[in-house]
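Taking the form predicted alone, here's one chain by itself in C-alpha cells.
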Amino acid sequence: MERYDIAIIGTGPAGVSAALTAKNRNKRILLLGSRQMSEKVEKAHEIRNYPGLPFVKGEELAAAFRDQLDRMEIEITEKRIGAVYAMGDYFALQAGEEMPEAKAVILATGVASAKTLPGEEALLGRGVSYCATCDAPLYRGRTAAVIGYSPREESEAAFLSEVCSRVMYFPMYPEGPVLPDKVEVIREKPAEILKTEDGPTVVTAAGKYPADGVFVLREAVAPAQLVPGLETDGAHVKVNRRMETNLPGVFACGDITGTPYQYVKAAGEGNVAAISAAAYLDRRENRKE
C-alpha cells in the first residue's frame, strides 16, 4: 500500500491552502474531497474580505481553487473517508474499499452543521455507517436506508442500489433527488434511529422503516467519530496555535477548529497546519538518522 507523507481531508479553503503549502514543502500529499470544492464556498453569493479577490463570488473562488490545484499538479481524490485510524507510526484512512496510509493527517472537513439523530451515535458501527462505499459489501443482498443531507449523497445511494436488494432514500433537502428507479425515495424527515432485534429502524412522524444498515451521509462528519481518541470541544477539534491536536501527527484547520467561520481564517489555518505537519515529519526523519 502506498504511504503518503500527508493526507489532507477536505477541499474547502483550509484544505486547499494546506495542500498548496505541503506541495511547496516537497511533501507527497493525498488530497481527499470534492472537485466542486466546499458546498459552503460554492454557494456563497459574494465574499468581500478575501485578500486579492475583492467581491468574488463563491463559484468563482471555487474555480480559482481548482485552477491553482491543477497548475500545481495536485490531484483531488474524490473518496469519502469513513474513519482515520492511528497505526503507530502512520495512519490508515478508510476510503471505500481502499485503505490509503499517511504519516500525518490534516483535518479540514468543515463543521458538521446538522445535529446527530437520536440513536445515531449509539448505533455507529452497529448498523449505522457514515460511508456507503466503505460498508456496502456488508449489506449485499440486504436492505439499506440512506439519510442524505445534500444532493452530493445521491451517488452513494445509487451505488448501494447495485449491491443491496432494497434501498430507501430519505432526502433532507428540497431539491430532486435524481436516483435510479431501484431507489425508493421517502420524503419523510427521520426523527431517530431505533435499535430493534431485527436491526436499526429509521423512525419518522409517519412510520417506521426497518433496515439492515442505515447510512447517514453529511458533508462533514463529527470529528470525534471520524478520528477515535481525538479531543474535541462540542463540534470542534481542540488545537493549539500550530494547529496540532492531542494526537501526534494529526492536525486540524478551518471551521472544524471553531469560530469565526471565515474563508480567510480557514485558509490561514490551512497554511499553518501544513507547515506544522511538514515540521513534524522532518523531526521524525531527523530522529531516525
Second form
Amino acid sequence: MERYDIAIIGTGPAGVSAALTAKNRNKRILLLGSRQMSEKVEKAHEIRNYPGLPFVKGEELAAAFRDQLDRMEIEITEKRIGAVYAMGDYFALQAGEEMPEAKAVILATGVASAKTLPGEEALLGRGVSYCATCDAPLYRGRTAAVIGYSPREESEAAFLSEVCSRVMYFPMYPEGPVLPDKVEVIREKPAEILKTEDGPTVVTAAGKYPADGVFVLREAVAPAQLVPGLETDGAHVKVNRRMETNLPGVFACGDITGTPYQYVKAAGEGNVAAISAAAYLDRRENRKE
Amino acid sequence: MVKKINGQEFAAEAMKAPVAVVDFNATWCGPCRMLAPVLEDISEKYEGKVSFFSVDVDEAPGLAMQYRVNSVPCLVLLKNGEFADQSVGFRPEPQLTAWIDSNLK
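Show the form predicted in complex with the partner chain, please, the one above being the form predicted alone.
What follows is the entire complex, opening with the chain shown before.
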C-alpha cells in the first residue's frame, strides 16, 4: 500500500494552509475533508480581518481555498476518518473499509462542540461505548441503553435490538425516531451516566435507567477518541508552539488546539504544523541514513 | 510472541505465568486488528519477563464475563494468576510499555 508522508485531516483554513505548505516542501500528502471545505467558513457572512482578502464572504473564501488547492494540484479525498492508530513508525487511518497510511498526521478537524456527559469518560470501556457495531456482540442477550444525538444513529440502535434482549433509546433531537417496535424510546434528557450495582445507569431528571451497556453515539468525534493515546484538555488537543502533540509525528492546528477560534489563527497554525511535520520527517530520514 | 489460547489453556498457562498480559479481542473489532501487531512487538521486548496471550471473546465468553471485558480490545494483566490491572482500547506502544512497567514495579 501507498504510504503518504503527511495525512492532513480537515479542509478549513488550518488544513488548507497545512496542505499548501507541505506541498511546497515537496511532501506527498493526503488531504482528507470535503470539497465544500468547511461548514464554518462556508456559513461565515463576512470576514473582516483576513489579511489580503478584505470583507471576504465565507463562500468566497471557500472558493478561493478550492482554487488555490487546484492550482497547487492538491486533491481533496472526501472520506470521514474514524480513527488514527499510532503503529510505531507510521500511522494507519481508518477511512471506512480502507486504511491509508502516513508517516505523519496533522489534525485540523475543527472543534467538536458536543460536550461529554458527566461519568461518560470515566466509564468508557467499562460499560460505556461509542460504537454499537463494534461492541454489540459483547451485550448479546443483555440490556443496552443508547443515547443518540442524530437520526443517523438509529440504525445502530436497530442493530443492537437484534442482538440485545432489551434496548432503550434516548433521542437527543426532536424528530422521529424511526426504530423497530422492540426498541423502547425514552424522551428524557440524560443528565449523567452513573456506575451502580445494577451496571452503568442513565440518569435523567425523571428516573434512573440501569443497563449492561450504555452507547453514546454522536456525530462529532472527540480528539482523544479519534487518535487513541492523544493528550487533550477537554475538547482541545494539547500542543506546543511547534504544534506538536504528545504523540511524536502527530501535529494539530486550528480550532482543535483551542481559542481564539479565528480563521487567521487557524491558517497560521496550519503553516507551523506543516513546517514542523516536514522537519520531523527530515529528521527521521537523516536518522535512517 | 503472543500466544492464542482458549479457556482451558488460560487456566493452564496464563494463570500459571508470574506475569501475563492477556489480550481479549474479537475478529469483528477494528482496533483489535490494529493492536495485535503492536502487542506482538511489545512481547518481543519482554521475552522471559512477561508472557503474552490472546483470547477471542466469542470463543471464550465465560472468561470475558469473568474479567468484566465490556469493550474490546481489553488487555488484562495478571500476576501469579491474580487480576492486577486492565487497559481498554488501542494505545500506542510507548503508553502500553509504560503501563506494563508500572505493573512490574
